[in-house]
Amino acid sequence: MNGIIKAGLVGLGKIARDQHLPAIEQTGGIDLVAVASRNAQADGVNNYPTLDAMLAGEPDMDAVILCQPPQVRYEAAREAILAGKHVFLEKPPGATVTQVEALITLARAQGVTIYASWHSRHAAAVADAKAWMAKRKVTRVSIEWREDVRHWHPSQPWIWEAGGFGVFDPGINALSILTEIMPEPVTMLAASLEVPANKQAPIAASLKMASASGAPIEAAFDWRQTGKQTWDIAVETQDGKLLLSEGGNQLTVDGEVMVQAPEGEYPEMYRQFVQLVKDRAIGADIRPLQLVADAFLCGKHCPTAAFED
């Protein structure tokens, strides 16, 4: 593809305003020309109430960026692909594995790009952690991903509904890093899901996984943490210990800080998307989503106290 990618964004919520709009502004090769949102408008672009209206009003648009809740993303992505548009999916890429697999198949058939974005994989220290682990035998992994849902997802009832993922909305970020840095495949063995009495999605989860060679992998996700947030992945190997902290932006090896950098994940994702579109390529790794689906399939549901968000 030649020239600048003309993109439209669907769903002008917190993540779009905080991350997508600034990242697009910083990225060469892509311009935002339109936004579709029921309840908000963006400055300096054409605004539409729906994706249908945006597709009709912007016939020269090249790509669609989908930032709405995962429960409605499949139909929107399918509509955009059938209209010949490249598609950028905010994470999680869909409400089910089969939905995303169907979208990948459709994108290939239509000759357009589909990009399932995993922003945490682009954290500053993830590539270095992957390279360090590739040369070593992993013996144990421990993940702690604890944050305050009231801070990160204020007034977002969809996230507590079926298909909204609950605590797996942030937890899938940890799983996206895990599947990127592990030199072996990861298998879900068991899970425990804490579901508030007044919600349909879990507020906390404990996962037991294993690598292909049998190394234990445990993860604890919780949405009730206040104060300092915790986004840590600790790895033990036969030749040293690694800690990825700050969501993947700090790397410590055997107690020594090796990488420490500010967040720059979304601009890197957009640079990757621009290249994928130019190459007419597919960028859709669904392993993190598969692990979440497995946790729901094998997980023991544990009722817990009602939660008022």
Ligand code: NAP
Given for the second form:
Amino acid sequence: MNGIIKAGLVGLGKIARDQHLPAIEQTGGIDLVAVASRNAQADGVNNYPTLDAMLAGEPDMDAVILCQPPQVRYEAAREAILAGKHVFLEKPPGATVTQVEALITLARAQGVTIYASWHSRHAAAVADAKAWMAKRKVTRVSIEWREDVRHWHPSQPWIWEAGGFGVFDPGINALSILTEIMPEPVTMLAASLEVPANKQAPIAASLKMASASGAPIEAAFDWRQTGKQTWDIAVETQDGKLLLSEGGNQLTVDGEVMVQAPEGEYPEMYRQFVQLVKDRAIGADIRPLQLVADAFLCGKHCPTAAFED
Ligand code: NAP
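Give me the form predicted together with the named molecule now, not the form predicted alone.
Everything in the complex follows now, all chains and molecules, and the chain you saw is the first one.
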């Protein structure tokens, strides 16, 4: 590596096109040299039909960015790490907790970086919310993450299949912010999952959690919301109330807007990835995935009406 990371991306779907390609373009220290896609081609880079072919055709490639659905992430990440490449994982970093733990162990053994990205943690107001909460005693947290699945995930059958996470695909973004801003560990206590009769994954979920010192934390995730979309985390403390809205991009404290900024999550993630590779470090916090796994483990499954997406 001559200082610039030569990267190959796998899975040229919605998030790769909307966010990864433009973010790589504007980040110093990393260049996209290749793409592996079964169905599509990217301009200005070498294109391959599979990760195998990309690894064989690009011996000088330093890093692999995985943007496929979580069900196929583990095998691809394993192959890339064993080939000696640094790996950037889209969220969620795997379909199970043990998959991601195995990848971290393998990356350490191979001396490469693994980055489990959580884009919502880089929303504009998250760092300020974390700093505000660090000085206070949290007494209650209430999360509402309600969006229209037909709008955000059209033609994505994988999201409804086993390992596709269903409403936890967006819900894990809320949990990634929660685990970032909470000054104490979070424990899953109970969950209720609404699963449509024709799907394998939940369309809605309600979660009961608690902080280590006993503050109640509730979350409602729902994919059936049309009209205004809601991505809110409300925090009560002994010393004021905070509302993190717009998916972490707006911060209101005691009714006064403190931060309001457009989203710029992916360029920030690429800056972090470049630094991790420079340091040969591991950046893989699995707490959001662990909470989702726990919700599936303790969750009451409530069948609900079939849903046509
Ligand atoms: P998508 O549009 O369905 O794209 C996923 C791509 O992965 C497909 O286009 C396909 O690319 C490739 N792929 C490889 N194996 C596949 C398989 N077995 N089934 C389906 N596709 C397969 O999905 P996406 O919205 O980009 O989401 C991909 C990942 O990014 C998910 O983990 C999601 O949580 C995360 N993410 C999505 C968003 C968003 O707004 N959509 C936001 C943040 C994170 P090829 O045809 O090129 O092989």
